[in-house]
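Only one chain is shown below, in structure tokens, and it's the form predicted on its own.
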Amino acid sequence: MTTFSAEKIRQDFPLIKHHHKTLAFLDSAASSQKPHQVIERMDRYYRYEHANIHRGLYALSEKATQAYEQSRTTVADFLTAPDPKEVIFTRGCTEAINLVAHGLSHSKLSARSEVILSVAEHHANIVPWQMLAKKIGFKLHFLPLTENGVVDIEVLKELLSERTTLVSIAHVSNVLGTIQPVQAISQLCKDAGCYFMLDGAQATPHLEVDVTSLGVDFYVFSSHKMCGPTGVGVLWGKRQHLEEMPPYHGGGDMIEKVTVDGFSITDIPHKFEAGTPHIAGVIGLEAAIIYLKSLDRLGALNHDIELGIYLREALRSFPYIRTYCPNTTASALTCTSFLEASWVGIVSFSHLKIHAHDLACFADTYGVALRAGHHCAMPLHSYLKTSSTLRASPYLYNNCADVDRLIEALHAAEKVFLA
């Protein structure tokens, strides 16, 4: 029996609280909201716990880097990763994903190589493979959707060979709500012997994550949309395939000896972490792992599940309305365990006579939050037909309420523009 409760979780929302009566905020996808632990926990480390971290000899210089590394033993164990050092901080996903690129052009990627991707991919998940394919002149594949929007298993059997280094998709769509199946292309992958990365921006915030069991090389991911702070995201990988990786930048903190004449490279996670960190922002992600880890987590799924198939069934009713997102039965979405899950209820839609930027837009003076646009899956939406989609992204906070005051809004939209 669920113990995940939608109204008591708002109130741990300062400004879902503070606006309740006055916006249905449904953008979570983009970045989250954030609850008054984690604003909280940024804010303590601020007023009387700040100073900056590893090289100082003093007790607050030590306090601020236990916390600090700290905060990457939680990270590994909310990953279920096996060891601390293979959690590298980023300033985001999209970082994340480049240092990989990086790191793999060096010595892994060559004019023979091919890397894998799909056409629901982010751009943060593309432009970095086009612009080393430029540059290096490897060939990129992309993998086609079956009709449940998820990759195509049949043709990844078929591109699959020797030449193919890397394989690269987002666990979850962030245009579609669509839940890969890791664990068969992993073992695809496994058996090419390529590299396996999964974006897992979309992923963290709502599934439970064990790096080992989906038998990923690396797994990336962002604060801001799962509680967190901005300017934060994480690589875990392999401890063997980052020992093998160059630093990504250069500078303070990952450097063993500098001289005149070159320097030496420090140990991971250290050689990637260059410079002063986001040190607040790593401590305000402990503090939101720590508060979605609080949480009936299957429970708040379902619950986001749940109220996609509540907006979904709603605009069935609008005849020039198209929805992109499962057409599932709702008794097949709900799930009894996080393997089962298949969808995280994410609801793409689009007007066959509105722009979706006119209803964005007049959707906001209902006090409506909601996504218009590509969503940075320009590939997707040319593969789909259409230049532009709302996104409703349900997260904890959000009740049938704020779906119903979306509704309220199209329905007067279609007033206004049809007329």
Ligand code: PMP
Given for the second form:
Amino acid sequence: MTTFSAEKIRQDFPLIKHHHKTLAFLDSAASSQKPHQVIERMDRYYRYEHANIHRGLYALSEKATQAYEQSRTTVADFLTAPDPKEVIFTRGCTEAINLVAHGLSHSKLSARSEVILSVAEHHANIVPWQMLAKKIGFKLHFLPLTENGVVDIEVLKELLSERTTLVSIAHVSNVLGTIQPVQAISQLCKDAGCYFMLDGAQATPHLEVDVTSLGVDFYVFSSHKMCGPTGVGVLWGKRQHLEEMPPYHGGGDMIEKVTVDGFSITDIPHKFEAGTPHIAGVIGLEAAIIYLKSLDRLGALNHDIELGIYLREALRSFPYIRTYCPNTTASALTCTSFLEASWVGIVSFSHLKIHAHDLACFADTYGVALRAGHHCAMPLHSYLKTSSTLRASPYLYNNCADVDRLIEALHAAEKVFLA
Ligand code: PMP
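Next block, the form predicted in complex with the ligand, ref. the form predicted on its own:
All chains and molecules follow, beginning with the one already shown.
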């Protein structure tokens, strides 16, 4: 029996409460709304606890340092990671991927190397590799998808070789909402002796993540998609890999000693956290994790999936609408464990007669917030042979009334645009 109640959750989100009569916010995959618990924690920090961290010799700074480092422990626990030192705070998922790309570029990637991505990647997991490939000369491969919207394992098996340095894919697609068969991929990467990185930007808002049992080398995510503040994210990496990688930025906090002749580097995690970090953001991220962990997370996932199914079924009555989400039956999509889950409820769709941008702008006049365009996944849109889609991404605080509002807006749009 689930204890999850979206109606109760809605009370925790000031923005949702404030706009409840006029807004159906269906763009949480871009950035989620924030519960008052997160807002109040950050407010408290700025009002009563702020000081710079790691260098102050006074109580206030020590307290701020403790709060910042406590968040590292909470993140490690959230990812079921063995050691908080393996948690690096970044500006977000994008910066975390760039950090790994930079780190591997120094001694692990050469012109002979190959890196395997998928066609479903967010640009954050494509462009850093393309930039490096151009500089170093290694080859990039893009895995195709199966009918179920996950990477084709058979093609991966063919591509993997002793030249492969890294396989890097999104744990959950930000367009299709599909969950990758991570364990199978991880085993293949282990057999091939290459690194395996997961971009967890769309996974951590919905799934319980255990980096050890997933068998990954690097895992990255952003706080703002999972009820936390913007401007903060995480790179988790296996200790040995992080120790082998050079620092990303130079500056304060990442050194042991500096002379006019040079510098020596401090240990992980601080080696990767040069300069004053987003202290309030890191503390807010901890509050978001505490909030998410206080919920029945499996119930929440099934709630998101059920809303996705509700929307998918409603869209079936529109002859000109094509959906890009699993066709599987509802009973096969809802799940009794996180391991079983194959989808997080994201529904992308296109209208054969009305441009996605026109529909999104029209829906806005009905108070429906949707994403329209390529969602930073242009290669996937080319692969799907469409230039743009609309995306509805249900989350904790959405309800059937939000989906009904969207459907009403679509009917009204057809009356106007197809008249
Ligand atoms: N990867 C995926 C799958 C995403 O959905 C996003 C955000 N849309 C990112 C990476 C980039 O995240 P951020 O902009 O927070 O760095």
